[in-house]
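Below you'll find only one chain, the form predicted on its own, shown as structure tokens.
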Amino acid sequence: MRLALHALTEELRRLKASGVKRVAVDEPTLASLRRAVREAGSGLAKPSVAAVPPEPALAPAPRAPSLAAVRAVTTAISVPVAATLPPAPVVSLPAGDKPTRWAALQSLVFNDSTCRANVRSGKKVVLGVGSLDARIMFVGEAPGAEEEIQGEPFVGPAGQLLTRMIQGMGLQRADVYIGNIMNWRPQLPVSGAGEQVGNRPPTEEEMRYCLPYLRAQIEIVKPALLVALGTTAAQGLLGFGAFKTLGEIRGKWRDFEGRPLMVTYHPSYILRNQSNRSKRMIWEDLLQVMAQAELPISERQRGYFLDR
């Protein structure tokens, strides 16, 4: 219950740090919350989800939410709108050298009619970027709203974190490669303008679906090591039961596939922690990322963040 509650209280500041300022809840789910606040009994303090008010408002519940309250905010933010998808595609690409190969996959990609019908009117299908020959490859959950538009992984207000951080580490953003474990942005509700309101992260089946065409980047750039950034990204590569929170794994080396992954958190938890500590957590996964790749540490890289 208490790890319900925190993960729900995580997911609302994670979106009011990306800029939500409102969730959208349809109205079966506000009549099933009220209907488990007013059965709820008294086991825990109620959370604070102030940060992101949803809409409409809530009257204030004289007890704690219950678990059944608590799954029916989540299901509002993690529940997809679309149908049951079909299979996940068996991508099996063409001979020949990484250009080609690349060439292939992006065909397969942005025809596959999945993925179409899951990208709203005027928004891109989404895949990976970056030097087919890198080293190291990092790995999120979705695209977001910048995403959809440009077609590019990771160019929001997180994404430019993340490039300033490759850049801590002595690269460039062409140098590595950002990748998706999805192609598409997951459906909410649209605002009266008919733009989503806010993100949700995906689903274990949309996951699924999708995992072959992230296989099939790794199979053509064949990075020395791969780096999950989050939770969701973590789950993607690991699988749901993996873990039960990103605090038990990040830091520590895992395999995909054969090759090692590195789990930390993603940028947008620097976005709402902005303490030297919160950085400092993320710049030491970075710097066994940079010892696996070989890459010179200098002095002043390895005292980034560091309480004086």
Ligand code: URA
Contents of the next structure:
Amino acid sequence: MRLALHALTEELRRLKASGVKRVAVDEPTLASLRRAVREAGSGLAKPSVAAVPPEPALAPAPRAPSLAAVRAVTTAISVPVAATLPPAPVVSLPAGDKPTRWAALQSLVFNDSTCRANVRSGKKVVLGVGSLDARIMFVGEAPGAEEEIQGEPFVGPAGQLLTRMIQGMGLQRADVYIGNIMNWRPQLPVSGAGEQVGNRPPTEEEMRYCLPYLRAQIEIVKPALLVALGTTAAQGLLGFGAFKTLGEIRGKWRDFEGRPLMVTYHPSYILRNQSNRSKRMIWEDLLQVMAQAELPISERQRGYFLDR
Ligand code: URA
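So the form predicted on its own is up there; where is the form predicted in complex with the named molecule?
Time for the whole complex; same chain goes first.
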């Protein structure tokens, strides 16, 4: 329960950082939230954007909340969260070339009844996009509002920043592959207008369910290296409990089943924290990625975001 409330609080912080000043919550939802906070006995009795926890980059990596915790709070506030998830799918891909195998995977994912049950009416299940011959695969967390409308990862504000980062590396979006741990947007209460406001991190159960689909994309594309964007992606690829803080593992090469894996901050961290220092930290990680991928690096690229 406390973790689920933490997830909500975290999202309020994200929204505040992206310029949102007000969030509409109707009275019954507010009453349910108060009840949930009381029952959680969490000490978050007055959730406020100002009282949110410190930047995750500096704090212990939050464990994904359990599905039971999210269900408890979301039941209290009448949000649809799938009943206990079935075991993770076993993905069996046909032989053939990459487009054939990817099309088979796409059909599996889009017809997966659990994925479909977790997507609200009119919204889309999301699979990765990009070049099937990409040398670099970026892995994010989960679709957000824009992504579940368009059915494509990283097309909202964080995605636009990721696209600029890719361009800064001298590449186009179509040159790389972009996937997510999750194939659906983790659900939260809808506003009066029937739309979900904000995002929450996926639960461990949700991540475990979708991971075989990410693994299948890696198996098809066979990228030379992977870039995990943020805590959820790093947890999904390195395992829960593999690290305490993102700061402790970012910027160093890891291994994901024989492939080099670079962990860096999620672009939304930069959207919240526009300092040159944080931009430089991500950029230094990407310079390492460029070197590993044997991309040319100009002096100008080397100097991006250095305070002079
Ligand atoms: N954030 C992510 O991690 N993935 C997306 O697709 C969009 C935003």
